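Just the one chain here, laid out as structure tokens, in the form predicted alone.
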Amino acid sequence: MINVAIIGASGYTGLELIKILISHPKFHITYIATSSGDKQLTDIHPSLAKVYNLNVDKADSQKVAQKADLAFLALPHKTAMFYAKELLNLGVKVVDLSADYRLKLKTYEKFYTTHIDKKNLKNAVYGMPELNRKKIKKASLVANPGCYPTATILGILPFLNLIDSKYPIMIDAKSGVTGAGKGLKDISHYVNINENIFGYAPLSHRHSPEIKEKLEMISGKKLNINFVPHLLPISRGMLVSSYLLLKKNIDPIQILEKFYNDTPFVRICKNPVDVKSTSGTNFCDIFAKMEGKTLFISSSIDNLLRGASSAAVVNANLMSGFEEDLGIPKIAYVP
């Protein structure tokens, strides 16, 4: 058994981490913390009553190091790097669910804030197994990808060497309201989102530079990424539609099946994907169709799981020498 800690347990991703880890055959939760502490876990998440409970401490890196070998940071950006830096110095492995270690320094500081842990930023591994499985296995610090980048990159990745980079890539993305976080906001206020849908931060969302940076690093090409997210009146789920121009006509399903043949958490679909089939799982479902030189890609994930918490546990599995799919949810919330 490996002892693990969760710092930032009060949010949606913190709860999803707990739900996965309490049933995990190899990970044992020994420490749970928030910024304030001094509570019981069931006070924060009443849905866990008669299922699981633990004291919730005020976050303290020294206590984490005494009780855990690996820590999940379900914290906002800037706060996460403070704890990651301390924990790594204390010999604790870290899976960070924030944006603090996902990007190159210049990109991060342009779109977020000043970075206080440049040393570890250089050594962080981007936690997408389909890209970096071998590196994740050897890593002490893994940066969990963003939810929109996960669904987008997995869809586009198999076609990168076929893209005609003279033309822009158009990405139309939609997420459930949990993607906006647990805090009170106008956009997620019931009377605004109920029976409604709208775009937000068009062409300027913080996940756009993450998508651009990773795709350019893999392809070695400069790409024009146009990303527009939308909020759906559903609790969870994510659907990303990407539009690309390719250099030649191809069979996209055949390329997808070959590319993801040995990948446990990507499913290739013969029909357009939907959010309910991936809800509650770590799967990414992908469909693609070609018309002339125009390629349409549709990808679906659970924004809280494959886009955050279950992906984090997959990374922890790999970092700990376990099978990638150990204890990971695979059965969707259907009907």
The other form holds:
Number of protein chains: 4
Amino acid sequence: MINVAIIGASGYTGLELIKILISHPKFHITYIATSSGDKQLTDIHPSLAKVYNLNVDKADSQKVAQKADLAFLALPHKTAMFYAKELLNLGVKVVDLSADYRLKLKTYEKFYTTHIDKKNLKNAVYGMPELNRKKIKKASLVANPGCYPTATILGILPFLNLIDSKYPIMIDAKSGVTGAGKGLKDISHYVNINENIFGYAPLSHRHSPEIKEKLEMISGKKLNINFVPHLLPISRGMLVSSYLLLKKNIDPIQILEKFYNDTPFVRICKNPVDVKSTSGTNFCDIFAKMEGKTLFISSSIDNLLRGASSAAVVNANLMSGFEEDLGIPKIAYVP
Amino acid sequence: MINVAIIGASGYTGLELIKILISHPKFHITYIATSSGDKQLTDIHPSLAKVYNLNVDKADSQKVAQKADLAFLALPHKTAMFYAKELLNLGVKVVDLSADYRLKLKTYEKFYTTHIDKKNLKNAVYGMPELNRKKIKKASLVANPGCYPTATILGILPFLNLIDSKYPIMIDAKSGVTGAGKGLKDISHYVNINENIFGYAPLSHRHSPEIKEKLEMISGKKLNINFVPHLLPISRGMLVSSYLLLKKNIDPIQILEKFYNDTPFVRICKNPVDVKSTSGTNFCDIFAKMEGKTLFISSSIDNLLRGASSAAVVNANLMSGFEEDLGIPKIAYVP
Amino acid sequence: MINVAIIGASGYTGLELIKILISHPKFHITYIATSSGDKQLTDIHPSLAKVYNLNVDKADSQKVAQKADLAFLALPHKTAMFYAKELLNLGVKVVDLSADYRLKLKTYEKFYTTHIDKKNLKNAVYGMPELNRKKIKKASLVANPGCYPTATILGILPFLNLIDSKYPIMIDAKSGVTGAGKGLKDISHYVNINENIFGYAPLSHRHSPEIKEKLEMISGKKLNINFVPHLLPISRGMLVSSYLLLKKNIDPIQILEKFYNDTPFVRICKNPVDVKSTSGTNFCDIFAKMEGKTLFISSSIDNLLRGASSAAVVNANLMSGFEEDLGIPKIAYVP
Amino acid sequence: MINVAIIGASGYTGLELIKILISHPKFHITYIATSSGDKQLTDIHPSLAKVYNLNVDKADSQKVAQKADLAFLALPHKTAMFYAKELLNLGVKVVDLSADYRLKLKTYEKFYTTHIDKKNLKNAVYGMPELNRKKIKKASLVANPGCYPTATILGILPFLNLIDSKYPIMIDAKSGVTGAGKGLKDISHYVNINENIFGYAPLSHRHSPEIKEKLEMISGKKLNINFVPHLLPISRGMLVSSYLLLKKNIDPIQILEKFYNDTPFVRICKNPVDVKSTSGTNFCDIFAKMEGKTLFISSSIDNLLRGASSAAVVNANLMSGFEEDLGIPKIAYVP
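Structure of the form predicted in complex with another copy of the chain, please, following the form predicted alone?
So here's everything in the complex, that chain up top.
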């Protein structure tokens, strides 16, 4: 058993972390904190009544170090690196769900803010097992990928060396409202998003540089990434439609199946994927179709799980020497 | 390990049974059947890809008896008793999710059809642990309660001996669309139920005699039960609002808490319950409030789980000598 | 043409008033105000672009009196009576959509606040044409009924003299989220109400005394009213299920049809009503069924229209000597 | 007054036609038919009770010719041309909502079926006023555009001569479930599409050749059109996201505003458009943004109105010498 801490327990991803870790056979939650503290977990998340409870502390790195070997940070950008720096210093392994360690320093500071932990940033591993499984196993700091980048990169990855980079890549992404967070905002007022859909931050969302940086690093090519997210009238789930041109005509299903052959959490589908089949799970479902030189890729994940919390526990599994899929949710919220 | 069979795997409750049994530590699925057979389970339920698969047989009692000690019947009324009769004869224990063994002969034949298995009907145990825990443990045939009766009876039960039976009991129930089944019908066409709600079978639904018969048997009093179900624009979940008059003013929360004190799957709430907190679980959440002599009870369940499949596995747990909550889902689909 | 003003244009009912009045053949909007003012209407309601625009003033009774003969007040309780008092003094007729003039002084002050316009309160007419058509025609101040009371009272009205008042009346009401207003609240966060339903303010909602007072005034009997509203995952629409006991068995459809025979905005349905058929209209659809001595009544309205804004314009029609249905929406948002 | 007939009154677009024509000041419905006939309109569409009624005939061209000057055909492909041919022969003007007269013969026969009315096909006018206003005014046969082509073409049109046609155009479209029709299908079962989204017919939908043919005809250039529609969990509404490369950097809002300057039914938005602001109206809302050489265009329509029925009445207005916007719905279903 490995003792783990969760810092940032009040939001959606914090709750999802707790839900997975409660029934995980090898992780034992010993510490839960929020920014304010002094509560019972069931006060924050009443649906856990008669299931699980614990005192919620005001976040304190020293206490984490006393109680846990590994900490999950489900905190806003900027706050996360503050705790990560302290925790790593105290010998606690960290899986950070924020953007703070996902990007190169230059990219981060351009799109976010000044980085206060440049040293650890260099050693952080981007926590996508399909890319970095070996590095994650040895890492003490893993940066959990963003939800949009996860679905997008997993879809495009198998085709990277076939891409005709003269042409731009168009990514039309759609996310459920949990992606906009638990805070009260106009866009997540029921009446505004019900029976509705709209794009937001078109061609300027902060997940776009994450996608671009990763795909360029892997391929060694300059890529023209155009990314537009949309908000959907569903609670959870994410669908990404990617459009790109290849240098030659190939059988995309065959390529996908070969590429993800021995991966536990990617499923290749012969029909267009939907979000319901991945909701509640860590799966990424992928469909692709070619017509002429155009490749259409459709990938689906649960934005809160594969896009955040279950991916974080997968990373913790690997960092702890466990099987990748140990205690990870696989059964979808169907019907 | 106990080997179990599922007959009727294509519908929603069949899928939910499979999802629970896959990860159950003591039940081992050895046989899955539908009326047509000759398929793979992942053809019927594609969301199980890379999770679990098995051949799906054409239902055959002899084969069940060879392979399993206990069978779950997720079949339509009338078909269920045909298989139950054969299986019991062959020594297989049965949990029947249909209405075939829930009612006294007279009530059943009035509201359903001629009963073809009168002998077993007499010995069938109504599978509500909060009522019949001891009997279920010894039963070889358990009739799983209907979804509306489950939510209604659990709400009213603690107050039964306080009811002023001069007054009628009014039950206003609301169910998600999975309650209307997987078949294509006008009422479950998205456009007809989205942004809509309506009552159906008012004062004449077949779950009404089930509620009446059980509450009268327990209380020994004649009760005037008036039951109106409504269809809601949600996929799963059921909320039952019951209105009744008591002989004296009491503290309903206190009575509920005392009554369900040592029960694992009933939660008493100090604020009105919602359906999301029970969706995905076997919990029944109950709130009640008194004003003058009127008692308002609000109870919530997942219609497919506590109202069908997880309740069935709880019954199988008890019939097999296991803990009531072994392998039973407790973590809600929140958010 | 009659010049009209709208005070309180920023909320949902303000918008609905504007939408109706824009295409009304005899009312001409000359003044629109909010509490802050200094905007264009299309800034507040962008869906009106290329349809209709006007400057939005900071509410000022003197200006209203210069520009309009009749004012609609779509303001919060308490603020409304402040303006109504001034406007009536200046000779402007008022249709008030708040609760400020709906109740007798004693009831109002018990459930709301101190009344600052007791004089006009006495002369205010409760704006339900099916009850008070003649009085409304002569009124200079009409109190528009609440949404829940409208649907409830219209359903129960035809049966009032048949009610066995020994028994309580149980009212289980369901409303769409627009009923909770445009402001940001936890209960109207998409993720909280989507795939959910819950009761609120059970047996203690402020519309309950409005229902009780009106039904008791009309019937001259003491009635035991028990009212529980629920929030539904739909944007607009309201369904009220009422349960009561009658002194004798009658044919409820016949009674309804006779009672509402020459009324333009009540429709009697032979099947349970739904909310979609009234959404977008001023109709109240009513179904009823009797079983033994129990009467079940199901009534449906659009909470923003018949429950507020179109009812207000109907009242203004009557106060202005126009036909009741002049310019009133009748065509539902189906499909 | 011009007498009009509607053939095909049972589906969604038939109902929308009726709803518009009921309150149209110059069109008078004299004949309504379905394939079976012998009903009252309120039997097929109960929400029209107390609003409007008429006998529904079994479709017969001779009777149409006796009663009407212009006919709307809301029929399936292939059935429509059968009636159109007869009606034109009898001197009745036709607005056809099917695909039968939208495409050149060769394209039609490749993607649909053998054409049985080649003569009229040649003279049919594609009913998009922003393209063909003058021709529509003189036409006796107008082919109403498809819903996806309407939203797509209106978005791309102002940029056609700026497009760098070396690059493909990627069109990611999203439609509400009314687009899948009233018939019972697995994809429109509430449980299958609620909390879900998926692509269908990717790169092979029949609206793709319609988009391609029209854009190529107007531009005189070969274009590489890649079109993927998605089904959304909303009843009505359509959002189209188009991605293309231009030869130079321009201000897209300025271009849009200039292009649609004197058009009544296109609105240019400075923020990304949503579908709710056009639901219930004939508007097409368009937003566009440029980044580098990539142009993102987001256009929104009501699939049943601007994508079918209100567009058809606009065409009938023009064919009859009326103002384009006479009796056309402009007020959105907001909130």
